[in-house]
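Only one chain is included here, represented as structure tokens and corresponding to the form predicted alone.
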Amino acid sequence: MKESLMDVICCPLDKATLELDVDDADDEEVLAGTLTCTECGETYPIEDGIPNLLPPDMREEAAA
């Protein structure tokens, strides 16, 4: 995911700002890390450059 995406995405639960924590990145993209809501504290994983912004209960169902 490109860091510029941070200007347009928000927490799907309460529409608050997300904070980016980068674990792995190349020149232009974040490959792994987490997005954390500044209000509710919910975390969303970034895997293979793709942020998973599904609410927690839907993430568990999608993985099954």
Contents of the next structure:
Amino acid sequence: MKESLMDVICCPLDKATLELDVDDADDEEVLAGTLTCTECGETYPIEDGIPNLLPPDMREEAAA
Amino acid sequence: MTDDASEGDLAARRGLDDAVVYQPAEDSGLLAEAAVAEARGRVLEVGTGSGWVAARVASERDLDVVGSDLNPHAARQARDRGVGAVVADLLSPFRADAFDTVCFNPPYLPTDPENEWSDWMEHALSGGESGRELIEPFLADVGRVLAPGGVVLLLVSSLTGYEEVLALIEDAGFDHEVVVEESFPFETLTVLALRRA
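Could I see the form predicted together with the partner chain next, after the form predicted alone?
Whole complex next, starting from this chain.
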């Protein structure tokens, strides 16, 4: 994901701002990392350049 | 891992993704035509599937396009097409007033609950018993993420109940106009542009 995506995404649970922690990035994009809600503390993974912003209960269902 | 092995993995992964991701069809073509004509500013495609529509808007209009999908395989295909991909449930992780254009080709086929397939392709096609199970929550929330003066491009099939969808659009506080319409043997597909009434 491009860092500019931060301007349009929020926590799906409470719509609060997310904080970005970058584990891996190239010149253009964040490839791996974590998005953390500044309000409820829920975390959302970024893997292979794609943030998974499903609420936690749906995330587990979708992985099955 | 050698380069050969990683290429093999990639090919296998793409094969798997194709099997569980809705691929472009007549409805996609119609939505792309409307979106290329009407899109402006920052664009979101909900339920982007393979990312084909989002990629066309990005390349033909040189706009910044985000594609979201519930299906992680779809998000990967969209990303492979160069679309900024997000795994999401409809509009839930997007900020208020974030987008000037929101496109949606919803899963719209009315489905007998006893015949639902419970897999990714069903998610891509089935609109529940009414055919409107995803259209209703989408319309109820899309006004939140739409910037002032923004436009929603919604594909509607006659199979979903055109009049019923128009009533939902009105309830959500939008005016509508037809952008493109095409008839097929079993359904008529219409792309509506919705603007705040």
